[in-house]
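We begin with a single chain expressed as structure tokens, specifically the form predicted alone.
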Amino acid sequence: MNTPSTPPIFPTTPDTILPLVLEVMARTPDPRLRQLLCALSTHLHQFVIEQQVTEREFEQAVKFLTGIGQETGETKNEVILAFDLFGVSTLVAMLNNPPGHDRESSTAGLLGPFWRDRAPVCQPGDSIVRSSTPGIPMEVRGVVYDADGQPVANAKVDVWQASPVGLYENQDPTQADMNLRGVFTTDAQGGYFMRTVCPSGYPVPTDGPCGELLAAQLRHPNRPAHLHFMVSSPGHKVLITQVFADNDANLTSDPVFGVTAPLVGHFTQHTDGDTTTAQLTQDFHLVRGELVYPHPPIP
């Protein structure tokens, strides 16, 4: 005689779907992945029910997600930009890189969608300007310290920035490949020194779904002027950060929520006759950890 099998359970109301989903997610072997999938499913279902999401709104959400994937390519990463615009990228950076009490220069910042791996290796004092790039000449220098406040020799300082017209070189065919990018090595005293031009504020890409989202919210797309840094040394966690110009009008309205007080640098300018130059002194403090580099958002 055959034993009757348990009859299948089907959802009957909106709130009966989630328990069935969680039952499936709970079978995930990896504990952390199981935890994340169950939590994500719970929040998604709760959001849809609480907000009574319509079919039209769901269709628009799917269109947005599809669009940011389709718009991601060699010149931009629209997916990262979407996380930036919702403040999620800054949130993850803060959660995983809590600043020390007296190590404000170690505050982590956004990687952003424009970091490229294998930037040219530079010597101390080299300029990262590799093609005609009008702008105010600027010298940047500082010292890299470890968690005990000791200088770190042979640390790598990877720097990249937008040009004064507000474009990274991979966005601008008039710029040479790897323009305004370079990797420097600290000396025996932990010091680094480079030359460049003053960065400029720029709009995040607005020719895709993220631009449509900003327009719908009446938000401006303009990021304040900044330099990107990635500082690394064996035995230390890779420090990814940005340093913002302290005179930029958009410091308090960065569309990607990337500006925090410790990341605002002091960009000084001096004029001698017809010549204006700028300086930035920025030290960095590393913390102990595993040396793991991020995956490049673009090639």
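Between two forms, the rigid core is defined as the largest C-alpha subset superposing within 1.5 Å. Treat the numbers as computed from the prediction; the structure is a model and nothing was measured. Numbering follows the first chain given and starts at 1. Compared with the form predicted together with benzoic acid (BEZ):
Superposition of the core reveals a Cα shift of 2 Å or more for residue 273 between the two forms.
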Given for the second form:
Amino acid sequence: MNTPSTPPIFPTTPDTILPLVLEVMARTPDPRLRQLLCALSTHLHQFVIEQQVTEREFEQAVKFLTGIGQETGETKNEVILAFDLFGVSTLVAMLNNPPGHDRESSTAGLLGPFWRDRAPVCQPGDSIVRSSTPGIPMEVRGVVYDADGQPVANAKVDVWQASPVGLYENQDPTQADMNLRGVFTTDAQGGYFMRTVCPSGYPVPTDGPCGELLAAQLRHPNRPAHLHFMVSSPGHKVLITQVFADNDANLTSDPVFGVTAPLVGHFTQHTDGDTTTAQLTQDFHLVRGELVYPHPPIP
Ligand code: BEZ
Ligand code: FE
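Could I see the form predicted together with benzoic acid (BEZ) next, after the form predicted alone?
Full assembly next; the chain just shown is listed first.
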């Protein structure tokens, strides 16, 4: 029989379960894992009690989590998408990439579910359009700088974007493998130069549990037009970011909360006779750190 001073061995009321759970979590040898598991258990228990979660709601939560795992495969990563839709991916990017001394906000952004590693290596001025793709031809150039404001030669600028048809090449059998993906290397002055097509807005995948969630919330799925970049150089933290078209109607309602002020680019257009070309000039600023690439969300 328990005395008032010893904790119960078996839980008797909802709030007596957590201390027992924490006692078990506290035995985790790795200190950081221990800290995270204790905090997560605490938040989960508090959430369930505060919201008086019903058995039906718990079942729905399990169904959602099971579904995002089952929907993850070659063409999309629904688990990352779920974190994106809750704003958690942008939060993690911001927390871990504080603004530099000369900037007010972070220039890093979410990775998203569509980065593939081993995109084709490109030469300066190459086009990443690898099969018939609609859209205004666009030139993208800029300079990669280090934390001291010096240009970084031989930095890798990995770029990927959706086709203006609204799909990434891995989602669309009509596009060539690696269409609209490429890795450029900066020249001695830190400069890069590529050709592509102007990006268009497109919907995040809505054919899985995340689509059901968006529908239940009356949220639209359309990301504003953007290009993704991953800029890297030895001795620097990998910069993962996106650059958004400044005239997109959905800039302030991105379903994955990915747009921050410094990520809105300045796109221009130039018409010469019958030919219209768009231009984007986008510099990148690296910070010192370890060169660690993310795990690709899709193969
Ligand atoms: C994307 O930019 O491709 C993307 C990002 C987050 C969720 C879905 C798609
Ligand atoms: Fe994207």
